[in-house]
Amino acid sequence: MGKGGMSRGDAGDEEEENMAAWLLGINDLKIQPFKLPPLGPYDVKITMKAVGICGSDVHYVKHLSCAGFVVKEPMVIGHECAGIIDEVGSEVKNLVPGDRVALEPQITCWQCDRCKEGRYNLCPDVKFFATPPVHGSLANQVVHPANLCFKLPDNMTLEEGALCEPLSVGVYACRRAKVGLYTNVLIMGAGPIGLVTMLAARAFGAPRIVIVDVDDQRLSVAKNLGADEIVKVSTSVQDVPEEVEKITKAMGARVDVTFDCAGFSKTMSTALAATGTGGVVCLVGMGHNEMTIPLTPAAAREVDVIGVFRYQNTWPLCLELISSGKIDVKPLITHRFGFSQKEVEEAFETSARGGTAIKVMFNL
């Protein structure tokens, strides 16, 4: 298990019982006791205040699996989070009780070659909130390493702190694809990750951004958040040639980098065809585990395909981008809920339905 806590069977009597949202089975969420581990010398205990729902959380609730990870025993859900320091370990020097912090939810070994290279997101022994069997953070309190807790600037809210997690995906994707002042960007998918990638690309200097989706509501949100053009597409791969023409017209220039934030055969086929010669396609979404895509024509044009897995070293930049006003994540929050059994159930159903819901946030 990660630092978060222990299984509900280990829960004992505490001065004030710590409660968490446990995933017990498909569509079966229950608020139950969650015993925390002892506070280590380099750990902090955090009272959770803001926790967002991610698409992966919903996938676990609906299917008990996501991207090859399978829930085999009860698990606390949630990983987009921020809170207030309640207690610090004996060796913690940079944080004190009362500090408001955003949590990076992955604990790595720092011993393997990937960690030593700085690519700690690829650590084979990573423990990530709410990725089985590691417990998550939709709880009254969690214990977490102090070096993965980042103090919020005074002008940032706890909700904005929680949104550093999804924003980190977009920021890291833009770093991987080397987005800059001369990079025209195409984004496949206007869901939450597509939208934060769009915000990050603009902050990185992208002069023109086109975003595509199958849903009018999401495209409207993308336009309001700053997309230069939006293009509605279908789910049929037969429509790719015609839709590439529409995308090219909407961009009005060469597509330098495409981010596929959906991760389906259709979206990757479109990305490969629409990206200009010598450009880059960055696969961010994980919709399909296996795809059939036209790689050879893309290879003949030297279109590079790169992958993104979570993030690394992004929280300080996310905090700067939000606190400076370069990125405004507040419009992403469309629904808010408290932390009761009824509200937890309603919140996950709201997120799963989609529609007008972009980011659903718990206020604890």
The other form holds:
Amino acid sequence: MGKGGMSRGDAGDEEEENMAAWLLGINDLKIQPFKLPPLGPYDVKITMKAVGICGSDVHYVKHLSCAGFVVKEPMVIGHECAGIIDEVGSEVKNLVPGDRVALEPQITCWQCDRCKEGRYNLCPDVKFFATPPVHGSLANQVVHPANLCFKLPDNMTLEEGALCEPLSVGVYACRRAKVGLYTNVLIMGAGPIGLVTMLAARAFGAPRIVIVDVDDQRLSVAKNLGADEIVKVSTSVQDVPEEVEKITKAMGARVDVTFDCAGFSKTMSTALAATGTGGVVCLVGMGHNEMTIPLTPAAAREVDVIGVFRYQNTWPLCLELISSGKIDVKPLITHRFGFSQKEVEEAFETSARGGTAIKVMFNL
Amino acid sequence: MGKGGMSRVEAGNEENMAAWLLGINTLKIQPFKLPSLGPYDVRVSMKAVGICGSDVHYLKHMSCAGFVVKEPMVIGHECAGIIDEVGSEVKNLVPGDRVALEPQITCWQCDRCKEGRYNLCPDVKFFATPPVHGSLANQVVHPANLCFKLPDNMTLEEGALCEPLSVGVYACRKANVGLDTNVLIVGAGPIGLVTMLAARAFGAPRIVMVDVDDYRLSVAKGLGADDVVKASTNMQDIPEEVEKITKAMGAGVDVTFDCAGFNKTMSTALGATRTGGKVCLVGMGHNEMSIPLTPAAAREVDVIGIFRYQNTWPLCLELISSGRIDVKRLITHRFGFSQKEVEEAFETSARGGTAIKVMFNL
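Can you now output the form predicted together with the partner chain? The one shown was the form predicted on its own.
Full complex below, order starting with the chain above.
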């Protein structure tokens, strides 16, 4: 459902150049040719149809860096994506041209200790779409390992396929924190990550979910998407005791698991204090590197702090949750753009501006 | 093996005496009236009582970890003794049995107790955590199910050492220490040492100890550390120390125990632990910490908290009596139960230096 811009190149007939959105400098995105690597025996070539914008993509556009990674050469942006298989490598058995797939954007070594124990998200040699120096997927076509492409059930749209990536963050966090039928959940931060975490927590069976934010608009979105209660908070550390009281009242029960989807001293301090004795705080957001937090009193109540980095083994579950209707991710898409120079620039500005924008989606 | 002082109280005859904390640096042996014996209680004649850092802290500050001594309180909680009398419903113990005591009485009704995490019971009564009286006394009354019969080959002093050892055992359990886990321990004080002994018993293949003090490091080496690394109190030295630690371990650090609990030690722990590993905060140095938490969380280094212990005495008895752990070497000084010796014992413990575990024999 493209809105103009580059058309798809037909394999074999007229070899149109593959085009992609390149990050050339701060605030400098250009659609330019993107030469694909040759198709390996275990690879597939995919025509991109839906690509979402992530906060990290925006951060790279604005700063040419994110979380310690630095863009040193032009790089294709984008990593939340789904498309249609064009061509499959000689050893690929599970996919055929025409299959609609969602892509898991991380290619890992499958040889190190982390990969071998299934925690491949922690592979030191990971190649992740649009984490420099690896090119992303906001392009007409990409080449990708077949085992990282997941066939969409018929009742799922390609946009829903692209949303599997942010949803995976929420799903993996809920898994690591062991969210389930017993766990009352508190979420700090109602941005896109807080929202997918909330959707995942609900799907995992959390009986009660309270979400906090500094922004009324975000809180009302969260309420509409199913939060049991919302609490407005400030950026002031002095307000922590009062806010913990409000949160406890809103939950009406012990807070078993808290997700900090913002990652600042304030949110982490609130999370630690608000979580019940013996509970878990899961740090998802990456606000500040160094934090000043009351860790000892929390540790002395056996409130554990769990980290999450991206996700592993989440796509099959995401597909199941979305196609069965247990999770509805479509309301997260607030803006849509086509794949043209003008629209690419506008899309990123929209996402960067925040406000009413949650997930900005490209249709190619 | 008392060295003078009070003799054991015959039931009903002599007054029960205890070491009372009356004010800062003020300990006095005074009468201690025991509660009546309930049907599920036992009365125990104390024989061995160790001094803990928290006991010393209460003596010096009248407070510890947020708890404040507001009225006179009997000190001491690491203890073992001989059963004098058992309540009417007590089936598993008889007078004459030698027992080690678990010092925490919990409600057994709340959610934490019901799920077995009774160490987190909000209504816990813990020996020598105000306002609950401790056990440095001739006799105490205690629930029978918190008294554990010592195997014949264990001494009463080893029985008393089950309490600090429990901290190490529980920490190793919570952090899943085992045959695959290389262990780093920051802080070679008594808690670091019992954690090391426990880690070894749990099968840790390699254990590196870190401290600022050469003497403590040599004790750690003598007790079985594979390697020791000297650290500073300077935050700037962290990258260099992480390098030394990594070299000393010769492999990834899977689990780190911070048995000190300061910005420096926690930051070092987070930096030194491998991706996907665990840091266990055991020590209670500072309440608020400034630490690089996000980079650690982004490597999925989890931070696990430890508060006291639960369900550790049976294992401690097994580990000690089987010889898998030798705790006797932790005892560096012994004192009897007299006014003068009580004062001297606490001064010795407070002074640190060569003192690890100071033990009373009553």
